[in-house]
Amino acid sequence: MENNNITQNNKTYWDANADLWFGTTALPAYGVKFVTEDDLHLFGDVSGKKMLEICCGSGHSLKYHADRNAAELWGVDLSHKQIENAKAYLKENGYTAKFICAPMESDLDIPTNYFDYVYSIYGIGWTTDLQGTFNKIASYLKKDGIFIFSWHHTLNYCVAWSCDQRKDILEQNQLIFNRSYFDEAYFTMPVDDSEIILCNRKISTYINALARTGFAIEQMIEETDKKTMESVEDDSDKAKMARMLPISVCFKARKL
């Protein structure tokens, strides 16, 4: 499958469906059924800092940093509709940012050795060139700059609830592997009467790509939030799964 075709397919999806995802999975949240920035404090004090968001979506994470006195905001997204939403949302709240509508893999008009933080909240997995994207992100950061990103945990796409109710074979409410952890091939997924194209990268793929770029990984978090873990009322499949394995994963790395 050609990378350009994958990118165009996903751009078409987001241009058509951006409004459906307005404000979802944005800071302080890092992901589904996952600990938040209020728990982790990965960014710390961003006062006076220059921030670049990859896959900025509707702009809610940019506003989160603006509310905390970040000095400069930039956002990149492949969807013009997402950029339109982000511009309008920030304007409504009295903020502005510099936006670039382009795939993250592209050669972008972004200053190098400039940003204190580059981050992506549930966006980095859309890249068709992980190593190239990490290399570009490193070039945007100052020395000792911080790169933070979250995404679906690999196991999230590898396991499912068993449909076999025969107790002599499998117990009810048992998770089974329905996809190989090692399979990083692209696949299509139906969403909102359309489809997206993704691949499911191993955790080691992310770690090794960061290392090759010259990042030092400071934290890797794969932790379900306390509310979900302790809930006796939320009996949804997602909650039950989250109590058994991480749904999301988050990395914090420093440019050496």
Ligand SMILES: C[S@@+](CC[C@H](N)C(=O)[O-])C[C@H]1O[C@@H](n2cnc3c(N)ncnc32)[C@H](O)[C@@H]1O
The other form holds:
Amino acid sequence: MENNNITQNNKTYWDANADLWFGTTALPAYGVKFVTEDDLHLFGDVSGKKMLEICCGSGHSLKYHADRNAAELWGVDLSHKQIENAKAYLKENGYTAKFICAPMESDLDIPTNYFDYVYSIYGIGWTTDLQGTFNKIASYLKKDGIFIFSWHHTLNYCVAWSCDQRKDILEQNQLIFNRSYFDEAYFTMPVDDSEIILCNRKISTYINALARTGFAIEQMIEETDKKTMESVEDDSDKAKMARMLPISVCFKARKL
Ligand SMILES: C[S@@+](CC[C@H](N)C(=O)[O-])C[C@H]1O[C@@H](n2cnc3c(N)ncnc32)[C@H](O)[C@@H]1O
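The form predicted together with the named molecule is what I want next, because the block you gave corresponds to the form predicted on its own; please supply it.
Below: every chain and molecule of the assembly, starting with the one above.
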């Protein structure tokens, strides 16, 4: 499928379903059942800093930084509805930001060598051009600027619970590999009476693209939160899986 068609399909999904996701994937959270910014302190002190969020969604992470006295807030998202929600949410809270409604892959009217931080919470994996997107992000950052992003951990797309119902079978309640870790092909996933198109990139694909861009990786985090790890009550499939492998992954990189 053409990259433009993938992006257009995903835009249609987000325009129709933005309200369902209002504030659900935003700082201090980096992902589901995952350590948070309160545990990690990847940003540190952002007061007086220039921040750009890629795939800013409903604007909750921008507000998080505004509450911490960031000097300038910029957000990019391909969905008009998400941008509308983000604008309204920031306004309600007495803040403003510059918004650009466009795909992250395109040439955008964003200053170069300008930002202290570029970040994205569950946004980067939507790109149809990972290397091109990283190159653009690096161009927006000042030298020594920081790029932080989180996304699904590829492993959790490759496994499923063994569904053999026989009581005597040892494998019951175990995770089995049902998809190849190496498969980076695009696939269509039905969600909310609609569908999205994504691919699962290997962790090495992200690392190598960061390195080729000229980023130094400072941290890569694959850590389920303490509450989920220690919980004896939470017996949901998601919690059980999160105790065995990371559901999300998070990178902090510096522009050299
Ligand atoms: C899981 S949401 C994360 C949103 C954000 N973290 C928040 O707090 O709402 C993913 C976002 O990526 C946006 N998106 C998807 N593909 C995109 C693309 N190619 N370029 C820019 N934004 C994109 C969607 O519109 C959506 O707002």
